[in-house]
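Take a look at this single chain in structure tokens; it is the form predicted on its own.
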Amino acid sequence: MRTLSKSMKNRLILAVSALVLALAALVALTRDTSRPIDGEAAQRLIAESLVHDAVVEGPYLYFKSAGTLYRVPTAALDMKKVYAQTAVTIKEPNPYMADLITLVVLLALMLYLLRWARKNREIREQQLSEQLQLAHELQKPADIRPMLSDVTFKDVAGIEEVKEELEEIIDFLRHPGKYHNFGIRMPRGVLLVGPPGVGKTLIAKAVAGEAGVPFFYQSGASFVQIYVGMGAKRVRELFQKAKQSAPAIVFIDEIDAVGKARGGMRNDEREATLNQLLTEMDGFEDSSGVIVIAATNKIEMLDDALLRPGRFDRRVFVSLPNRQERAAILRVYLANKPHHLDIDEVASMTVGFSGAALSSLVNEAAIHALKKGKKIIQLEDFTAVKDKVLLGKRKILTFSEEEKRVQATYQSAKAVTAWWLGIEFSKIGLLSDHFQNAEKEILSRSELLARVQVMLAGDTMLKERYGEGFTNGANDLKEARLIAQEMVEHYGMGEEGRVDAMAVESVLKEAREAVAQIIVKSREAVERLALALLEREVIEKEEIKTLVDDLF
């Protein structure tokens, strides 16, 4: 038997409720509201001519007295005296009234049920139509076509480290036989991780352009379909076409749209699509010649199955460009535009701009110059439109000179503390740091506490220097608390083995007191590093050692 839909159940409940209300109203209208009175009292009132509107209806005599309606059984009265003493109307009951009311109610219910049945039929017909449409869509092959990219690394500036990591992929796509003969299996997938606007899609196109192979572009959101099965079908056909065109690159932008971690909030269509993607990547043969490049700015949201070995083996982190990289990007965008300006100065004033933001800035500056009737772009044009670009792109981060000093001090305190405690990192930047997670399976309490100290170092330094905290430490403070909670709740490293909020606070207090001592001893080193960071924005670890080694 077909199960009623929720809307059908609601309509049925509404119909029954309406019927009950109608019957209740009918009962209320026909309810006898007169007051009963005994025969002796009624006879006395009639004898004293205190009654009027007397009516015999069925077994009762109804009459009014002093504004009140009374009823008395005719059997309790001497009806001959009643007729003699007052005017009485005899009202014959309608023998068909009850039948008429029942007929009206049944007719109304029948009409509603007929309408309900018709609506239910229409819904079933619509569902059948949708199922037929889905069957048709599932049978129809998707129009997936590759494109040949004309973008090369010459067109992409400011990503030198990223280029180095992708050179092997390009060489493999150009000369797969060389690697197969040596028994090398290249990564099946490359995951580009970075904030919006840093050029992840452009990098993937440049890889395809350098290798000279077909490029299949798909957005993660395009796999998320209305009908269950459509997303998985699209993934299957995409990889089938890619294998037919091998060597080739499949690029999935915003993979987090389909690759989110599976959990309590189920989405059958998204799970089916993700499972198909995992199956296709597992089904790659070493000689397939297809490499999947995916991009995301939310790697923490991806399902663990996507990140395990054998799928996205290689992860390339694309960060916001530093000053030198911004200058290189600006030169590319200004190459075909008449200008007369110091590009390094523009790079200095665009801290936190992504490649996309720099592109917008150059374009807006050119428009501004044209509006002013100029023939060349000048520095004042960039200054004039910088705020416009910032307001139009809320995710762009920019600092005033004072904010740069605060941020440089904050980052320098973290770097010096990490160097002091032996926490591995490759470099420190004005906008980012590169602290490496420990690869050891077993960590000591002191090692975990050292990481908490690094997360608290910047905030501790700012409070010591400025006498107050700043908002730039929010993420690090959150990370410090998460590590402290893990120490207490998962590893039993709280005070006396306690597992509660007080134990977490005790760990944070211990770490803050320890890092405060480090800050006092290394304040001169922090200030020296901050000055260098203000000037250069990014400093390698070895350079940090050279800068501060003589102070310890």
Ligand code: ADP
Given for the second form:
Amino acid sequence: MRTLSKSMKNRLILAVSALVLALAALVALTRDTSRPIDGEAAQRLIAESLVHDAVVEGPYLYFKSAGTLYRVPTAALDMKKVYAQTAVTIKEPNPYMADLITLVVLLALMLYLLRWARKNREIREQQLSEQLQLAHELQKPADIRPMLSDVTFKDVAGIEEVKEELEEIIDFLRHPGKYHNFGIRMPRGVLLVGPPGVGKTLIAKAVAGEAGVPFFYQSGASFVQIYVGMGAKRVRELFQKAKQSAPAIVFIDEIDAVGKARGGMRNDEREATLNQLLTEMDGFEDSSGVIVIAATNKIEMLDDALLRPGRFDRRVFVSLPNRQERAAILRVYLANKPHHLDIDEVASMTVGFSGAALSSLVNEAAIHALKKGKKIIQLEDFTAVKDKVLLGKRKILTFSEEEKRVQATYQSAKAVTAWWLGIEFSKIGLLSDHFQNAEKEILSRSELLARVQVMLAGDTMLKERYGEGFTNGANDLKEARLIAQEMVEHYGMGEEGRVDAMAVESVLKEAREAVAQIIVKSREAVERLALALLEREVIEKEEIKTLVDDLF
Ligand code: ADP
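For comparison with the form predicted on its own, provide the form predicted together with adenosine-5'-diphosphate.
Then the entire complex follows, led off by the chain already shown.
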């Protein structure tokens, strides 16, 4: 009964009281309420003419006297005398009457009980569905089930570099044995870092779709439950299921909900969940064939433990699409819509739009054209709805002119520094960079330090030019710190081989001082490149060379 709800309890009480009442009625109906009296006393009352309403029923004579109903066995009386002294009616007893009453009452009771049971079931079903809905709302699906993704890379427009980086993972998922036989350690975790709406979820689905493996989706928030221990349990279940269906992809959206840096305000539940996640990832066999892809837009907030080797050690940055990529995305969404448009023009007026924002922009423009009674979508439809999409319910990241200038300066400083330090890259974008990972297996300390310098270059330039830092550097600062940490903790490249936080700080300081020197010398080059970036958004490396060659 513990699990019965209040309304069900009330119903139960009602049903039991109805039963009791029915039984009481049955007893009352069939019970003899008359007072027994012996033959002699009855005979006396009759002789004195003090009785009325005398009735013979079955073996008894019933009569009333002074308001009381009496009963006396006829056998105890001299009936001839009785008949002579008073009026007696003889009532044939109905032998079936009592049975009939019992039957009717029982039938009624059964009907009632049946209805009650049915009603109960309905209530229970309703409660169950309410619970399920609630669970769904809490993003706590009752069961962890994979989905089969039919998304492929064809559905993801632009972001060619991201696709290239993930090719290896796809191949691994298709042929895990191949890698295992060669003893190649595959990444266990890939962290997709980028602002909302740039297609991180879409990319993860596409990886699953391309590899033809099941896709387990979980949002980070759904792990952090109200009850301590629930989140950790869910993580365990998730990985258990994923291993059973391996090769498989586990996708954790908004991992920062779980993986926020510890310290400060303690949250036992989140910490327990995070620890479980770390344990699961450490416990993987390389051949388990499960790859965890997580998404975040706040890598700088993540607990360092998540970013250690063997965990999310592969980081893929997904940036807002550049002009060409926006054009590609627009083409995807305009493909099935009649339009007369210069898509490049639409692309150039949508700086800062994410893929998701572009998709809703196309939709709004189509609605606008329809409302105007037009058969095709035109540029004016886009200009008419652009602000609406920007100011719409969904918060869309976009840059003002001033923000664009800051960002262009930032990116240019990185590109010029990379060029100066000989770090490979194909091009630089207003919204993205394309620094390649070193092809070499063995890197020197100065090569690693150069990477740290590139990550610090934008921030250093902005501080030099505007006298203060800006928030756009957060990801790079985090990356710089991670490289510095690796240098200190794994490669013993800290000062005098020290392995502590101080050593990390001093590597960062060293890099900062070195990059400041470069920035001082290349201020003009950075300005020039920034202007070009503002105009064209993406500049190839070859062009950078011709742009700034005369300066060095
Ligand atoms: P994120 O996970 O980065 O927040 P999503 O993957 O949820 O972004 O993207 C939301 C939607 O935006 C996608 O379902 C898709 O419709 C659209 N979208 C985003 N990026 C792209 C892209 N590169 N190509 C095509 N559609 C995209």
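Throughout, rigid core stands for the largest set of C-alpha atoms superposing within 1.5 Å between the two forms. Numbering follows the first chain given and starts at 1. In this text the structure is predicted, and so the values were computed from the model without any measurement.
Positional change of residue 478 between these two forms reaches 2 Å or more at the C-alpha, relative to the superposed core. Relative to the superposed rigid core, residue 80 undergoes a CA displacement of at least 2 Å between these two forms. A displacement of less than 2 angstroms separates the C-alpha positions of residue 324 between these two forms, with the rigid core held in common.
Comparing between these two forms on a rigid core frame, one finds that residue 503 has its C-alpha moved by 21.2 Å.
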